[in-house]
Structure formats: structure tokens, C-alpha cells
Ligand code: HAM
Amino acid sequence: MEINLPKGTHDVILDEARAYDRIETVFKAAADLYGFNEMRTPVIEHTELFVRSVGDSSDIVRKEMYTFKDKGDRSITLRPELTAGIMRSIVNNKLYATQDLPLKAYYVGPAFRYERPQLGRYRQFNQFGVEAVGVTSPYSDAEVIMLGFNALKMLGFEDITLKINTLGDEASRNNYRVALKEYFAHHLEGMCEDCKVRYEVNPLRILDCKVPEDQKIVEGAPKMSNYLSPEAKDRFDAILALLDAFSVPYEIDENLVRGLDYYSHVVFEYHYTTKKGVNVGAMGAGGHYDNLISDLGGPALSGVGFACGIERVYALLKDDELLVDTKETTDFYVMPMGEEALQDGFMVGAALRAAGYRTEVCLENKNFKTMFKRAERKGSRFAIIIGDDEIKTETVTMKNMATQEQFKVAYGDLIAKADELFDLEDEEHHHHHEE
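Taking just this one chain, and keeping to the form predicted alone, what is its structure?
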């Protein structure tokens, strides 16, 4: 009986897996340029971690978490996002006391949310993100925003627009909440059930409602900018000035609140318009937070971070034909003709791999034509043919798959010849780029 995938999950295989690897490599390289180091935290955490950090008014905690009792009757949750785990690790390992601040971490890995599967959204998905904790300067916020922007540029995206807003400090938000409650009190009757809950728990969440009728009501709501304290306004202006100085294009979006309760001050999303002119919404998002570390039992340290969904980034790169180098490539494909040749072919393959060349040996007794087809499908740069003549003379016949040129190489000269061929190829490739 065939067993299918659980709903909302998918296999990442072949070209797609190679593309994910490339996306993650570029993200990691960008984070590395800014001095961030990798952290890996468990996929399962105590449920309380997410209730305390993400916030029990968020849709994630209210509706989307995979939570279960383990055999010790403890409530365990599959992580719906990775920031909370990073914060817990910083507190548990007292990194704030042993390392220089800011603590700069990046992460990549799976997260789980029970939501309706749709284009590029899965119940198990992969996230890349960064967190910078311990420095409360607007420069730190701007640095993280620019890191995300530049990483997406490095992947080949051009029309990225940064949508940005500020939620202000605690005083600003408290004043704003009062104003929102006053405004929505007159409209609540006709709004969705979720908004009625949000009104009681956190009225800021209403601004994030996706119901079209409710969005019309939201348009008339008071704006955060009218309730900012002078300090919060100065901080936001300082971040915008830094973005202007580095020509990062942005739009201020006063309804942007983000889906997590822990944000304060700056929040942002990276939006993208495809070559066909379609705005696909946010590819990644983040913001500043003040109480995450202290809520989990650590000192009062601020931080800032963002995350991008790998699946979404992949889908957009694919749609806009920005994916490069995702086809399989092999340096050498070894083609032994018959049982005796297989022994020599196996040794040749081992020697080439030991020298660092990606090599496949055909281990089945196949005819010439079939083996050449396989070499082509594997994206092989060179085929190595070993037949009776080659065994007698202790040579191989090497064929350049691009030019079809053939030549003999003695067993003893094989690695030196491979080095020479790949040096030449690299040089030609380099000249190509210079032209």
C-alpha cells in the first residue's frame, strides 16, 4: 500500500533541493558578511515558550500550533517560528554574560504551522533568519534591515520594496491602544469573530485583519504616527535617514503591525514585484523587540531580527527565471565496458574522488549509447571510457562532453590531467566573464 505525504507538506528533491541549498548558501554568506554566527535549536520546545514569547493573542498561538503531550505528560510544541528558541538558548546558555554584545545569530531550519495550505505556504516550511540582541541603537535596526535587503539582492531580486512602520515605545502603544479601542467600539458589531477576540486581547491585531469588509473599517482607524512619543519618533526618523543614505527604497505603511505580539518600534516587510508586474506580497519580514529576553527570564535586552521563508523565495526565483546552477553537474562519468573494466573503473573513480572531483562510475553492464545518455543527464563535463584496449595499455580514453574531443591518458597521469583540464576550464570561464 502506498503511503502519501501528510497534507500541507512536500518533498524537496532534485533541482528544487539544489536550489534550496543555493538560497541558503547565499543567505548564510550575507549573514557572515555582517558578522553573524549560526545557532541551531531544537524543533520541539515547551509550549509555554511560544505562549510567553509569540503572545497568546497571535493567530499562531491561538490557531496554528502543533501541540501534543509527550510521554512524561509535558506539553510540547513543534516550533512555529525560530526566534523564540534562539532567545531561550541565549538565556539558558547565559550568552549575554559570556559573549560581546550584540549577540548576532542566524538560523535556518524547518518550522510548523497548522494553516490552510496555499501557494508557497506549507504546514512544514523552512525559514532563514537573523537576530541581533543586546544593542538598542537605531543603527542596529538599520543594519539588520539592510542585511535582509542585500541578501535578497544577492539572490538576484531587483524590484524589492521595503514596507516599514513603527509601533513606538510602550507609552506610544498604550496611548494608541486606547484610541483604537475607542474607534473600533462603534464598528465591532459587524466585524469578524477574530476581530472581536483581538479587540479584547490586543486591538493592534485588528489592523492585520484579512477580511475585505473589515479592511475598509481599518482604513478609517487612527494612525500610529499621531500617538508616537518624541523619543519613538526620533528613533524611527534616524532609521529612515540611514536607509536614505544607502539608497534603500522604502514605503511607510501605517497598517503594518506584523503577526507576532513581541514587536515594538520598527517593523518591516520585504515586498517584491515580479517581472510580470505582480506584487506577491512579503518575501520576508521582521522587527525590533524589547522584552523577549526578559520575558524568558534573562536581563532587559533589546533585539532586532527578520526571517524569510525559503519556499516562498524559491517559488519567486523560479517564476522570474532567476535560478542559476540548479541542474545536476558531474565532473567525470566513468564508463567501464564489461566486468573486467569495472574493477579498473572503480579504482579510477576512487582516485578522482580522493582528488576532489565529483565522479560517478556506471556500476551496471550497459551499452555505450546508454552510458553516454546518462553522462549527459548527469551534466558531466568529461566521460572516461575503459575497455579491453585501455586495460591492456593501462590508459583511459577521456572525452570532453562539450567539444566531443577525445584523448588518451595513462592511469598514472590521470589526476595531473584532470587538474590541468579544470584549470583550463576555469580560466576560459573567467575570460568569458571579463569580456
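Okay, that was the form predicted alone. Show me the form predicted together with this ligand next.
This part shows the chain on its own.
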């Protein structure tokens, strides 16, 4: 009997794995461009970390965490997101005292949420994200928003929709919460069960309820913009002005409140709809936070960050045929004709690899046609044929897979010939040996 995948998980294999690798490479290049350094934190953390950061009024902590007791009776949780672990690490390692501020970290890795699986929503998924901690300037918020936007553009997306809102400072939010409670008190009876809970634990979350009848009620609710302190409003305006100055298009969405409790001031999401109309929800999201580091026992430092869902980014790129370089390629495919030729073929393969050429040697005794097909499927640039004649004369027959052109190369000249061939091709392609 076969064993199936746990619900909500998926294998990343073949072309898809190559595409993920490229997505991560582009993200890392973008983060590097802005001076961010990688941080890798554990997949398991103490449950308390997420209760204190993501927050016990969030859906994530209330019902989506993979939490278990380990054999030492400690409550452990598979991380539902990566920001909390990064903050814990900054505090534990006192990076704020030993490194220049802002601390700028990027990360890639799996996260786990017990959600109902659907298009673009998994129980194990991968995030790429950044955090900049320790500057208060709205320039820092703008920089991180632009980094995410540019990374997505570097991947090939055009027409990204940046939804943006401000949750203001704590005082603004407290006043707004009172106003919302007053308003929703009159409507609560007709609203969904989730909203009734949200009313008690975090009334702001009612604003992004997806139930159509509830949305009508939300339309009449008081607006955050009317409750912002002058400082909070100025801060938001400064960020918007920077986005304007750099022609980053955005849509202000006053109902954008985000599902994690740690945000204050600016929050944002990146959205994209494919030509076929596919929309998987936010491909990335983030915001500013003021109390994360101090709530975890560190000093009062604020920060800003975002995370993108790699599965969602992949699905959208694929749907719009924006995936590039995902086909398998190799430089040489060595085709020994018969047992005796394998010995020489094995040696030729080793020599080419030692010189940095991606080379596969057919190790089984296969006929020419079969090996040639394999060379094609491997995306080989050249086939190297070694038969009885070749062994005798210590030469190989090389075949350019694209042009079918064939020529002989002496064993001793192989590497020089390979260098010459790939130098020539490099004038059009940028080949990996030269990078």
C-alpha cells in the first residue's frame, strides 16, 4: 500500500523545484542589493514565542498552530511564520548591542499552519521575507515596501497591486477600537460567529471578514483614518510620498488590518491577478511593528518586514508563463558504446566535471538511439560518443545537439575544446563557468 502525503502538504520536485530555487535566488539577490544578511532559525520554537508575538487574539494562535508536547513535556510549536523566530534570535544573541542598527535580516524556509487547504493555501508552505529592526524613520518602512515590490518585479511580475493601510499608533488604535465596538454592538447579532469572537478579542479584525452580509455592515463602520493622531497620519503620509516619488503604485485599503497582532502604523500586501484571472490572495504581506522586540525581553526597538509565500509566487508565475530556466540542462552527455567504452567514458566524464562542466555519463549499456534521447531530455549541449574506433584512436566524437554538427576531439584536447566551445556560446548566453 502506498502512503500518501499529509493533507495540505505537497512535494516540490523536478521543474517545480528548479523554479523554487530560482525564486529564492532572485529574492536573495534583491535582499542583498539592499544590504540584508541571511538568518536561519529553528522550525520548532517554544509555543509561548508565538503567543506573545503573533498574539493570542490572532486566528493563527487560536486555531492554526501545530503544537505538541515533546518528550520532556515542553510545549513546542512548528513555526507558523518566521518573524517571531528572527526577533527571538535578535534578543537572545543581543544583536542590537553588537551590530549596527538597523539589523537587516532575510530568511527563507517552511512554515506550518493548520488551515483549510485550497488554491495557494497549504499546511506546510515556504516563506521568503525580510526584517529591518532598529530604525524609526518612515524611510525604513518605505525601503522595505520597495524591496518587496522590486523583488517581485525582478521575478517577472508587472502590474503588482500594493495594498496599503495604517493602523496608527497605540493611542489611535485604542480610540478606533472603542468606536468600532460602539458601531458593531448594534449589528453583531446578524453577523457570523467568527465576528462575534473578533468583537471580543480584536474588533479591528471584523473589517476583513469575508462573509458578504458582514461586508455590507463593515462598509458603514467608522474609518481608521478619522482616528489617527497627527503624528500617525504624518508618518503614513511620509511613506506614501516616498512611494509616489519612486512611482510605486498603491491602493489605500482602509479595511486592510492583517491577521497578526504585532503590527502598528503601516501594513501592506502585494497582490497579483494573472491574465487568466487567477488570484491566490496576497503573494506577500507585512508591516511595521513597535513592541515585538520589547515583548520578547529586548529593548524598545521598532521594525518593519514582509514575507512572501513561495507557493503563491510560483503558482502566479506559472499561470502567466513567467517561469524561466526551469528546464534541466547539462553541458555534456557521454555515450559509451559498449562495456569497454564505459571505462573511457567514465574517465572523460570525470575530467570534464573536474574542469567545471556539467556532465552525465550513461553508465548502462544502452543503444545509440536510447542514449541520444536521454541526452535530449537532459538538455545537453553536446553529446560525446565513444565507440571502438574512438578507443583505438583515443579521440571522441562530439555532437552539437542543436546543430547536429559532428567533429572529432583527441582525449588530450578535450578540455581545451570544451573551453573553446563554451567561450563561443558565451557570447550569446552567460554560462555558469564564467560567472
